[in-house]
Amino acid sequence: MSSTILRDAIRGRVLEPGDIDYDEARTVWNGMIDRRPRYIVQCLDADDVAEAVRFAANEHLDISVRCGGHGIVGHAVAHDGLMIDLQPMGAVTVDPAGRRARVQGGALLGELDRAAQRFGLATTAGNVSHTGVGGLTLGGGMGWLARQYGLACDNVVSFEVVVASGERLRADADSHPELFWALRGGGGNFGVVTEFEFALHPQPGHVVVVELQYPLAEAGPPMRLWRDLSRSAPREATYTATIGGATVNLGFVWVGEPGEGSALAAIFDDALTAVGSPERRSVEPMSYLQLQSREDEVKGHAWRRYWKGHYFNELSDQLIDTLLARDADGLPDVSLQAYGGAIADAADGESAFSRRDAAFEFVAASRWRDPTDDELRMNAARAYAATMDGFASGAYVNVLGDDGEHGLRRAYPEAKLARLTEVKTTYDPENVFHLNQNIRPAAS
């Protein structure tokens, strides 16, 4: 009876266990997640989302929201609950004259990138094209353009959102301003965003990717100089480092005039080569769309995954030594990505996103196939990341895993967490949206 009521209310599809496409719809990026929703509602529009929210409330079902499904904890899949699947809502509409993009809540970053680049425009949109726009933006939204234009959440002009009551609201600087503030960095705590309006920027899409590879045992001096050079880097350059196995890659991603990027690459190469001979060097011109998809994994959803993250306000010599003090095998791969620039320009109080003074974001990420390796891999990632705890200044909410209340306090300072709690209490007093890095309302 309940499923009939739900199907009659929804224009999109309603999937239940045993239905064709049910298993595909519940599969997310982390292969460790094997939960079975009672209903998967594949919404076609905001009215479908509102009906699904109201139905779940009436039936006392947990609600989860799935877009790209990249969240490492698997919050997108509500076991024995109702999963709102936004994937059918993937349209992107660009107004080139007004430099605006309207992006439905189920769109992936690649869809936004391609639509905007047709007009020589772009906005900050992550590093992997099959990530969901919604999850990335609601948590903040780091990307290769962030040092020039700010985080993804800094570029949102308005949200269309379905709140816990099932009501559809528009949140912007003038309408529901506290909700607008909270949605820019507070995660999925406050409702289901069915449409984002983004500001776009002129961006022809020229990219230069620079990498010098060093043996792990010889990477200390080059990495110290890489850190020093990052402090005065132009905003077009985002300095990056990766550590995996027995190698360390040091470089930067340049999005801007290609001649200037190549010139900076030559200076960078000369400087680092003077303190250590790289095993390999690469200066690769490409388009912005190629950059945005170069880290895509076509079969990525088959991997089991775990990660831990930190923010660092500086990379001290001691921290660099700690990062490099690792065996070649069995540890997670490491990525470091520089912040600063326009990210730090925004006043801390402008949005819920916090830790704008971070110099680098650190992620230690493991992936594996065999379920019997789960505890071994997760414990190794925890132990390695824990050696950096004393250097950390916080964490990015989008890379929090099983961190609970401690994780929230790493992502938000006390005053912001109190303000977020007030917004939560206003718009979701019963904590209907709790499958996230949950900010509980005051009464719960």
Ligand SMILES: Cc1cc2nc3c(=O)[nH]c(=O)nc-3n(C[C@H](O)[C@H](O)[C@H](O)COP(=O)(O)OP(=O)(O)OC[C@H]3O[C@@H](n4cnc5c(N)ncnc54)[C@H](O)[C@@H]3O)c2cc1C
Second form
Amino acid sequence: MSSTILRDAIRGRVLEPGDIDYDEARTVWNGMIDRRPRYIVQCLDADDVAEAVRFAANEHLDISVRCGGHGIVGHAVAHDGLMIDLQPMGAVTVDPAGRRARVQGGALLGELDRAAQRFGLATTAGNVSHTGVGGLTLGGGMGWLARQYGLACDNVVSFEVVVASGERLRADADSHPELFWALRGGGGNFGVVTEFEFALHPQPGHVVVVELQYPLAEAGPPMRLWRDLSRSAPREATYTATIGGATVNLGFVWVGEPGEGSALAAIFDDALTAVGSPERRSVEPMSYLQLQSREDEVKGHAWRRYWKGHYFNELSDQLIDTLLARDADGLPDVSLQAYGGAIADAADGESAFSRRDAAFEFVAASRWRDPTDDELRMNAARAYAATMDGFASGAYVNVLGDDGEHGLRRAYPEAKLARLTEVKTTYDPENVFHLNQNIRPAAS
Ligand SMILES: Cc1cc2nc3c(=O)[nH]c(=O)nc-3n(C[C@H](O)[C@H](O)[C@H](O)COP(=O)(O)OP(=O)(O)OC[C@H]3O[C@@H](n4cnc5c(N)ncnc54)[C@H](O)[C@@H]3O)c2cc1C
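Given the form predicted on its own above, I would also like to look at the protein as it appears in the form predicted together with this ligand.
Zooming out: every chain and molecule, the one shown earlier first.
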């Protein structure tokens, strides 16, 4: 009976256990997630979303929201609840004259990048093209253009949102300004975003990726120098380091005039080589769209995954030593990506996103296939990341695990959490949207 009411109300498909495509629709990026929603509502438009929200409220069902399905904890899939699947809402429309993109709530980053680059435009998006615009932007949205244009959330001009009551609202600087503030960094707590409007920037899309590779045991001196150079890097350059097995890669990603990028690469190479001989060097020119899908395969679906993240306000010598103090076996891969530039220009109070003073984001990431390795791999990642706890200045909400209150306090300072709680209490007093890094409404 209930299912007939739902099917009658929705233009898109409603999937239940046993239906064709049900298993595919409940599968998300992290292979550890195996949850079975009672209903999967594949929404075609904002009205479908509103109907699904109202139905779930009437039936007292947990609601989850799925865009790209890349949330590491799998909040997108409500076990025995109703999953709002936004994947059919993946369209991106660009207004080249107005330099705006209208992006439906289920779009993937690749679609946004391709649509904008067709007109020589771009906005900040993450590093893997099959990630969802939805989850990424609502939590902040770090990418190779962020030091030039700010985070993805800093570039949102307006949101179309279905809130807990099923009402459709537009949130921008003038209309529902507190909701607008909270949606830029506060995650999926406040409603279902059915459309994002982004500001776009002229961006010819020339990229140079620079990497020098060192053996772990010899990486200390070059890594300290890499850190020193990062402090005065131009905004076109985002400094990166990766540690995998017994190898350390130090470099930067340049998005800008290619001649200047190559010149900087030569200076970088000379400087680092003076303190240690790299075992491999690469200076790779490519297009922006190539850059944006370069990691698609290695960060592909179906693997079992576990992450731990930190923000660091500075990379002290002691921290670098701690990062490098590892044997090669069974440990997570590490990535460091520089913040600063336009990310730090925005005043902290401008949006819910916090920790704008971070110098680097650290992620320790493990992937494996065999479920019997789960505990081993997760414990190894936790233990390694824990050696860095004392250096951390917080964490990025989009890489938090199931850390509850503690995780929220790492992502937001107290005053931000208090303001987020007020917005949550206004727009979702019953905590209808709780499958996320949950900010609970004040008790009534
Ligand atoms: C391979 C990979 C690469 C990544 N690279 C980057 C990166 O370069 N930069 C970066 O900042 N982050 C990066 N991340 C982290 C990423 O931002 C988060 O995993 C994010 O949650 C992914 O969003 P999604 O829409 O794909 O995920 P989903 O699992 O679909 O969504 C995650 C949560 O976001 C909320 N949500 C999603 N869409 C909506 C919507 N339209 N309305 C309301 N709520 C919504 C829901 O609460 C949902 O549970 C990466 C993650 C992965 C797995």
